[in-house]
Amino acid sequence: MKTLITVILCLLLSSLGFAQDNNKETKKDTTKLEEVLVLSRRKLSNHRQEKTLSSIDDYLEKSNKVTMIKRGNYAWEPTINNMTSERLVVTIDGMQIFGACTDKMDPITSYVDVSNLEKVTIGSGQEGTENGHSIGGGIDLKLPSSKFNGSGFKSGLDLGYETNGNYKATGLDLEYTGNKFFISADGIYRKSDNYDAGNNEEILYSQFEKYNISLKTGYKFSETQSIDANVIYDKATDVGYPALPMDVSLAEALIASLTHNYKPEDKALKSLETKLYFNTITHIMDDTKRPVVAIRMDMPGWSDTYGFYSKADVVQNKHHFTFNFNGFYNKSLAEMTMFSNNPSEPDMFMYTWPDIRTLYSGIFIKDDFHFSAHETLASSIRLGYHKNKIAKEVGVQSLEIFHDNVQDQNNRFLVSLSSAYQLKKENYNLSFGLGYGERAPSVSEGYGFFLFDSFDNYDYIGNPNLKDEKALEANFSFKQKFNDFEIGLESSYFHIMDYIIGEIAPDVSSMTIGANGVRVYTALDHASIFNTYVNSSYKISERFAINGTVGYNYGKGNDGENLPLIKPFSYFAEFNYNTPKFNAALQLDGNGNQSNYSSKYGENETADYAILNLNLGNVFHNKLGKTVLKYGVENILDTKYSTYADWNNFPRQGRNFYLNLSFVLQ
C-alpha cells in the first residue's frame, strides 16, 4: 500500500513540478474523466432522453457505473462501482446533505427533481472526491448556472401520464432573465397508485405522491461579480415500500443557499465561487396502513446541515488548478417508539441515532496538466478533518453495552489521492489511473442502535471504534474508432481494507419481533471489487445506429464469501433512428443469472431476465416556441422479473405505456 501511495504522490508532485514551465497557456481540455449526464428539462433538444419527465433515478440508471437499489417505486438508492451510499459522496451543487432515515428510505437524490437541475456529474472512485471523501465515487447534482443574458421571459409546461400505476406528472417553469437580474421558479407534481408487475400482479404499497418547488434569483453587481440565492422545497407523502415492513408518511426537505460569484478578466484566476448553505430534513416512517404487524412503531428522523464551500479555478501555463475548501456541521437524530399491544404494558422508546453531531472541514486540490494537445495528467488530493460527537448521554450508555471504551467524541484525519493519465487521438482515447482513499464510518455504522435490515432480517448495532475504511484503486479505459464503428473498454479494481460490514453477535437478542438475530458492525481485513464494461456503437447511416454494452462485476471478502449487491453479467442493446424532428429507439435490457450471490448477508439467487422497450419522440416548432412529444412502451412483453438490486426480490413494473408532452414558450 505504501508503495502505491508513494507512486501516486510522485505523479502528483511531478505534475506540480511542471508549474515552472513557461510555455503558452493551453486551453482547458473539455473531455473530463468524470461521467456527465445532461438532464435538465431546459435542454429539451437532447432527444436521447426517453422521457422529459423522468425522475432523477431513471436518468442515473443510464450510467454504466450507477445501479439503483429499489425498495419501492420511489426514492431509489444510487450505487457506484457496486458500492452503496455509505461509500459514496452525494451532493447537491456541492452542498452536503444527509438523509434522515435509518433504513435508507430517503437517499439524497429523492429530495430534488429534474426541474431543479442542469446536469449530474458522476466521478468514479477517487475522481469523485471534489466535494468529500469516498471509496466508490461521487455524484453531484448540479443546479442551473446564473444567467444574465437579457433573453427576457421564458416559460415551459410539462404533462406526463403512464398507464401502469395510473402515474401522473405535471411541471411548470417560469423564467425572466435581464442583463443584471434574473429570477426563475419551477414546480413539479408526481403521483402514482400501486403499479402492476408482469402478468397483471398488483404490487401493494408501491404508491407515492410528491411535489417539488424551487426558486432562484440573482443580481449582477458588475462584469466580474454577481450573487444568487436558491431555495428548494420538496415534500413526499404516502410513500409505499413494498420490500420493507414500513412505509413513509412524510419525507420533507428545505434546501437553501446563497452564492457569490467572482470572474476576473484576463487573470490566472478564472473564477471564485463561494457558497453558504443550510438544509433540513424530516422523515417519518409509518406502518398504520399495514393491516398486520407484530407491533406498531413510530420512527421519525431529522437531519440538519449547515455548510460552506469556496471553489477556485486557476489556469497557469499548462496547468488548470481546481481548489475547493469546504466544511459542514450536521445533526442526525432518529427515534423509535414501539407501542405495546397490551394496554397494561408501557411503550418502549429508544434513540436509533442518538443525536450525532458531525463536523467536517477539508481542502481539495486538483491539477489537470496538459503535456500537449493530446495528453493530460490529472492529479488530485483531498485532506480532511472529521469529528463525530454523541450529544445524547443515553447514546453513549447504550453503545457501552456492546463495546468497551466508548468515547462521546471521535476525531479522524482523512486522505484521498488520485492520478490519471489520458491520451486523446483522432481515432482512439486511452486513460489509466491510480487512487487511494479513506472514509469515516457512517452514522448508522458507527452509532446506530437496533436498526432493522429486512434484506437479511437482522437488527444492526453500530460500532464507534471502527477504523477508517481505506481503498487502493486502479482504473483503465480505452476507446477505438474504425470509421463508423466504435468500441471501448473500461475497468476498475478496488482493494478495500477494513471493509465495514455487519457480523452476527450470537449472544445478543434482537429487538425486532421475527428477526433472525443481531449483527454488530465490524470490518473484514480486506475485500476486492472489480468491474468491467465493453461499449460499442455502429453508425449504419446518417439516421440509423446501433449501440450495445456488456458488463461483468466481481466482489469478494478476504474470507472467501461473496459480497452483497454485486451486479451479475449485464447487457444492453439499442437500435435507434434519428432525424431533426423525430426519433425512435428499440432497446433490449437484461441481466444474467446472479449465481455469485451472498447467502451470508441475506441474498438469494436472482434469475436472469430480458425486457424490450420502445421509445419515440417528435419535435414541433411554431411561432411561440416548440412542442416536444415523447411516447412509448416499456417492458413490451409484460415480463415478470426482478433484478439483484430489488430489495427482497420484489418485482418491477410490467408493461407500461407512457406519454410526455412539453411546451416551451420563448
The other form holds:
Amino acid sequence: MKTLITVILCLLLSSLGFAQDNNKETKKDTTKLEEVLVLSRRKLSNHRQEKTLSSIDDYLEKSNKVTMIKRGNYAWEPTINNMTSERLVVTIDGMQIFGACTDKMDPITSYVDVSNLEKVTIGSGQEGTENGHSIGGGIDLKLPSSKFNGSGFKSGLDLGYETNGNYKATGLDLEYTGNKFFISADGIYRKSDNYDAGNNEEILYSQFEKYNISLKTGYKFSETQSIDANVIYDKATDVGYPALPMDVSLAEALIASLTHNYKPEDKALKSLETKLYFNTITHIMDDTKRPVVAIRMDMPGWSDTYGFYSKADVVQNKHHFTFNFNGFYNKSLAEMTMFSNNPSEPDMFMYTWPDIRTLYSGIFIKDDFHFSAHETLASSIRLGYHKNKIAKEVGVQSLEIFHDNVQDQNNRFLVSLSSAYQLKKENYNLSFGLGYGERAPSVSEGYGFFLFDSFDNYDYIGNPNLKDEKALEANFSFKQKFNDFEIGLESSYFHIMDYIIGEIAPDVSSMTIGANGVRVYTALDHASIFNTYVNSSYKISERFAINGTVGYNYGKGNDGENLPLIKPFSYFAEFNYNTPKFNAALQLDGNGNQSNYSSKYGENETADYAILNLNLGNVFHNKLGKTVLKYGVENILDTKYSTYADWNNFPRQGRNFYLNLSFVLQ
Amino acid sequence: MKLKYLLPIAFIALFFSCSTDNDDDAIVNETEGLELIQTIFNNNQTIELYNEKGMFETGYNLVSLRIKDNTTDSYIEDAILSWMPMMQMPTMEHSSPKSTISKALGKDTVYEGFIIYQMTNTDASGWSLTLNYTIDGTDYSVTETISVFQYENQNTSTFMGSDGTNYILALIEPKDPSIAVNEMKVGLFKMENMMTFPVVEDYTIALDPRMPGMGNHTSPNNTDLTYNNADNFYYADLSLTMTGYWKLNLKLMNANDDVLKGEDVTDENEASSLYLELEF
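What would the structure be for the form predicted in complex with the partner chain, rather than the form predicted alone?
After this comes the whole thing, all chains and molecules, with the earlier chain placed first.
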C-alpha cells in the first residue's frame, strides 16, 4: 500500500506522469436560453436539454458519470461512479452544506434550483477534490459570477406544465446590471400531484411542492476589487416519498454568502476569491398522511454549517496553479420521538444524530502544467484536518451500547492526490490519470443511531471507530474523430480500501417495527468499482445527427459479494434535427437486466427496460426579446418500468406530455 | 406521569416552607437533597424519616433517619437503631425485606437503611413502622402508622418459585436511566416466615429487556444479574436504546441452574411471568 502511494506521489511530482482533465462543465439550461442552444456535444447535458424548466436533478442525470437515486419524485440523490453522498463532496459554489435528514431524503442538490445556478462542475474521483475529500468525485453547483457590464435591465419568465402529475412550474427572474453595481432576483415555484406510472397506475405519495428564491447583489469598488452577497431560500413542503415509510412536511434551507473578488491586471495572480458563508437546514419527516403505520413518529433534523474559502489562480509560464484554503464547522442534530400506541406508555425518544460537530480545514493545490502545445499534466493535492465531536453525552453513552470504546472526539488527517496526463490533438484526445484519496466517515456512518434504511430493511448503527476509507484510482479516456464520425471511451477503476458498509449484527434486535434486523457500520477490507462508457456520434448532415452511449459498471467487495447500487449495462441513443429556430430529438434510453444485484444489501433483480422520448423546441425572436417553446412527450409508449436506482423498485413516470414556455425581455 | 409534574411543585413548596425555619441550623446540611417523609414523636425524642422523594412507595426505599433530643434540641449521634415494618392484612400480618440501620457514611446525625415494601393498599394504608433504639444504654420503642404509596410501575415482584419458596425481588438501580449501558441492581430475598426475609445468595437472574410498544424490541449487550457478596445485591449491565416503557423480563435460577421462575421471551411468548418495569 505504502509503495503504491509513493508511486503516485512520484507520478505527481514527475513531469513524466500521465494526465487527464475529466472535469465536465455545463451551463444552466433554464432562463439563460441562448446558452442552451450553443451547448457543445461534450457538455454535461448535451443530449437531453429538452426542458427549460427541468429540475437540477433532471439536469444532473444527463451526465454519464452521474446517476440519480430516486426515493420519490423529488430530491434525488446524485451518485458519481456508482458512489453515493458519503463518498462524494457536493458543494454550492464551494460552500459546504450537509443535509439534515438521516435517511438521505434531502441531498444538497434539492436545496437549490437551476435558476440559482450558472453551471455545474462535476469532477470524477480525485479530480473532484477541490472543495473537499472524496472517493467518488465532486459536484460543485456554481452560482452566477458577478458581472458589471452595464447591460441594464433584463427579465425573464418561464412557465411549464406537464400532464403527468399535473405538474406546474413558474420561474421569474429580474436583473439590473450597472457598471459598478448589480442586483438580481429570481424565484421559482414547482408543484406536482401524484404522478402515474405506466398503464395509468397512480403512485401514491409522489406529490411535492417547493419554492426557491434567491437574491444576489454586488458592488465594484475599483477595477480590481468587488464584493457580492448572495442569499438563497428554499422551502419544500408536502413532499411525498413513495419508496419510504415516511414523507416530509418541511425541508427548508437558508444559504447565505459574502464574497470578495480581487482580480489584479498583468500579474501572475489572476484572481483571488474569498468567501464567508453560512447555511442552515431544517428537515422534518412526517407520517401523518400515511393511514397505516406501525407506530407514529416525528423525526426532525437540523444541520448548520459555517465556513470560508479563499481561492487563488496563479498563472506562471506554462503552469496554472489553483490554491484553495478552506474550512467549515458543521453541527448535525437529529432526533426521533415515537408515540406509543398504548396511551399509558410514555413517548419514546432517541437522538439519531447526537449533535455531531465537524470541524474541517484544509488546503488544495493544483497545477496544470501545459508543457507542450498539446499536452497537459494536471496534478493536485489536498491535505486536511478533520475532527468530529459528539456534543451530547447521551450520544457517547448510546453508542457505548454497541461499541466498547467510544471517544467523544475523533481527529483525522486526510490526504488526496491526483495526477493526470492529457493529450489534445485535432482529431483525437487521450488522457490517463492516477489518484489516491481518503475520506472520513459521514455523520451517519460514524454516529448514526437506529437509522432505518428501507432499501434493505435494516436499522443502521454508526461506528465511531471506523478507519478512513481510502481509494486508489486509475482512469482513462480516449476520443477519435473520423470526419463526421466520432467515437470515445472513458473508464475509471477504483480500488477502495476499508470500504465502509453496514454488516449485519446477528443478535441485535431492530428498533423499527418490521425491520429485518440491525447492521452496524464496519468496513470491508477492500472493494473494486469499475465503469466504462463508449460514446459515439455521427453527423449525417448540417442538420441531422445521431449519437449513442453504452455503459458498463462493476462493483464487488473482497468477500465476492456484489456492491449495492451498481448500474447495470445501459444504453442511450438519440436522433437529432437542429436548425437555429427549431430542434427535434427522438431518444431511446434503456438499461439491461440487473443480474449482478446485491442480495446481501437488499437488492433484487431489476428487469431491463427501454423508453422512448420525443423533444421539440422552437425559438421566436421579436423586438422585445425572445420566446422559447419546448415541448414533447416522455415515455411515449407508457412503459411501466423502474431502474436499479429506484428505491424499492417503485415505478417511474409513465407517458408525460410537457410544455415549457420562456420569455426573455432585454 | 402526573407525579413528575406534581413533585417539583411539592418540592419547591417544601423548600420555601423549610428554608425559613432552618436557615441558621447548620445541621440541615446533613439532610441536603433529602425530603422529610414523616416525623415520629416519642416523648423526649423526635424521629425524622427522610428519603429523596419524601414519601414511601412500594419497592425499594432507602431511608435516612435522625433522632432529635427534644430537651436539648440537638440530634443524637450515638444511637443504636433497628426497625420492623409491618403490614396488617385482614387475616394476618407480615413484615418485609429490610436492612439493618447504620450511620450514614460521612455523616454525624444521619442513620441509614432500606425497606422493601412489596405491596400496599390503594389508599396507601396498612403499614406501620416500629422503631427500637438505644441511647446511652436506655432502650426506647415507638410504633407509628405510615403511608406507603403504590409506585406507578412494577418495581418489585413477589412470587413463588418452583421450589415452593416465596421470593421478593426489587429493582434498586437504575434510578435515573439513560440511553446507555446502565448498571442494574436488584435485591433478592426469600420469605422464610412472615417476619423474616433473608437475602438469597448466589442465584442468577437472566435479563431480557423489551419494549412491548415497539414490537418487543430488545437491546444488545445486556448481562445476567449475578450476586455480589460485598453488598448482597445482584448486578447486571442493562442497555436501554431509547426512552419509554421497558419491560425487564427475568428468569430466576438457583445455584444449580434450575429455573425457579420465569420463561424465555420468544416470538410466541412475548413476556416472562417474572418481570420488572422501567419508564423514563
